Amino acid sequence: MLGCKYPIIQTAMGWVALPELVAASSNAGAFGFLALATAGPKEAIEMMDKTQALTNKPFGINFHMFQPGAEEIVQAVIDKKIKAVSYSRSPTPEYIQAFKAAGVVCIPTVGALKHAVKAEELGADAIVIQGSEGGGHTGSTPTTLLLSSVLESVNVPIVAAGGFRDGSGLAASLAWGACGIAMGTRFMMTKESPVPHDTKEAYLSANVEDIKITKKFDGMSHRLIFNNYIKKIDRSNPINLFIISIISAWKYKQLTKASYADLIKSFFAMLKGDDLTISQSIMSANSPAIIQKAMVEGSPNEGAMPSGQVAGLISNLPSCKQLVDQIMDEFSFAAENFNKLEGDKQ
């Protein structure tokens, strides 16, 4: 469906997946998803050119479909050939319409068994669910069991996300039924990502109980590596959080390019789309400014790191090419542990 050689997908993180991260994991045999929903129109149409200009493999975009300039992107999506698109929070039926109508695969990532059943009836071609163990935000539902309950429900292809590193995760989602594994956090660690060396430092030195969710951060379930900063966050009270979401909404503007009647009119379509009370929609504007602050300056200590909690058992930093070779390596080895398995049965 997708057109990779593996059935391993590079998910789109913020700040994390550009051009030359995502054309190196497709490049390896995987498929990439380019991260454009802090872009704006301009920026997002640029950062497609770039990644067509490193790789000649299919890769994907994912943005937000309420955000400004979302339009613009979807044409530009549908102009350039892009093979997928990726999407989570509100998303637009017109917009979904208008990728199948081109032939553009749409698979969105949920958290949660009602938003498999609902992304189907929308009309999803396939679909990412992510565990709670994954980065970012998450759901309350281990993976297993969320796969477990998605796939009695819902009849199109299930990747699965959440807790996956290696070969073995690979080969044990597959058994699970799944058609592949999606990941975030180990693809974030490698030599091809953006991320400045001291951030990268700090996510090799996490352990998996400093990774943890909290809600104070953007309003929703977020796993995040708890550095002091979070940990101030995670204390605060409603005033302090309501008075930083302001200050982030304004960066944000600044970020995108955005208008204020484009920033009004993201934020009632969030109401409208999500499981979102006011109060969370404000505290979303935390996430982009504050995860930049660890992701693009290399300040890790004064801001966010979304991370599944894999990466307190990740302990080097290898090429795309080197990671997804000894992926694939890894589960030839646990197939064969399936196959003597089975002849043990026969």
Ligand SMILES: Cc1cc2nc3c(=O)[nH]c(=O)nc-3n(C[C@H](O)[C@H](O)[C@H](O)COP(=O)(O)O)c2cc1C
Given for the second form:
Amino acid sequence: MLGCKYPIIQTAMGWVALPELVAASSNAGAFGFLALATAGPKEAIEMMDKTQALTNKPFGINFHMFQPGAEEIVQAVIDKKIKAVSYSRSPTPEYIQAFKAAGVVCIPTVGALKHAVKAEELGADAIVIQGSEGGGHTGSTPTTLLLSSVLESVNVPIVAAGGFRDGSGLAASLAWGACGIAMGTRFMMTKESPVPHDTKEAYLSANVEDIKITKKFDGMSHRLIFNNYIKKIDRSNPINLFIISIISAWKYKQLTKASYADLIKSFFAMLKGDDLTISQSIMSANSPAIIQKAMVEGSPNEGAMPSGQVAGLISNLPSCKQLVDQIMDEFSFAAENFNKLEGDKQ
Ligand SMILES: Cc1cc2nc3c(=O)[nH]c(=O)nc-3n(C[C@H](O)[C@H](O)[C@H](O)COP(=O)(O)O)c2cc1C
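Next up, the form predicted together with the named molecule in place of the form predicted alone?
Once more the chain from above appears, this time first in line as the rest of the complex follows.
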């Protein structure tokens, strides 16, 4: 369906899944998704062009229905014949129809069974399910349980995400009934990932127990490395959080070059779309600037580091090709063991 060599997806990660990482993932035989939800429309289009210049393999883009310039991005995806789109907040049925009519594969990511059922109803061609151990915004059901329940209720192909890093995980997910794995954290911890050195070091030294969920950071269930800064936010009272959120919303406006009108439109759309309270919606505007402190500026102690718990089990920074080759070698080893068992049975 996606035209990639191996059943491995590199997921979208804001300020991380940039053209170099996406092209390296797709060139290695996986399928890379470009993170465009954190870009303005002009930058998003430049990133699609740049990725197309770096690889002749298919790749996809991730976008956000309520981001400034979403319509321009949708049109560019169709015009540039991008292979697939991923999203966690579903576009309107008209957008989905436009993608499907143009042959663009629609592959949303969901964190709960009811969202998987809805995504299929809305026309998803395949679905990535992300269990709670996954990085960034995440649900509360572990990968294994979410995968089982979705496989029982949904008919489109399912890709498993949340906690994967190796070939054993790929073999396990296929045995379970998924058609592949999707990984964020593992691809973020590679040579081609643009994350600055000090921040990569912080990920390398994190333990599984340091990577937890908080709702205080942006009003949603978000899995992050609990550095001192996030620990402070997690303990903050509403007044402190309000002050931080106003400052960072201003920084976000400068970053995306969004107009005040765009910003207010996005704010109200978030408010309406997710039943957030006003203070949660402001906090949501706050988070990009804090994430960038760590992921772009390289100050891991002053910023936020979205992370899957799997970072606690990762101790190296291979190239994407080394990573994908190793996963496929480990997968072959696991498959041989399955075959041996099958042989013993006969
Ligand atoms: C640093 C980081 C940034 C992320 N940013 C986004 C994002 O912008 N949009 C999105 O849909 N998911 C985002 N995610 C979630 C990933 O796309 C993916 O679903 C998740 O990492 C899978 O779990 P894993 O980390 O255990 O592999 C992010 C994850 C990480 C680790």
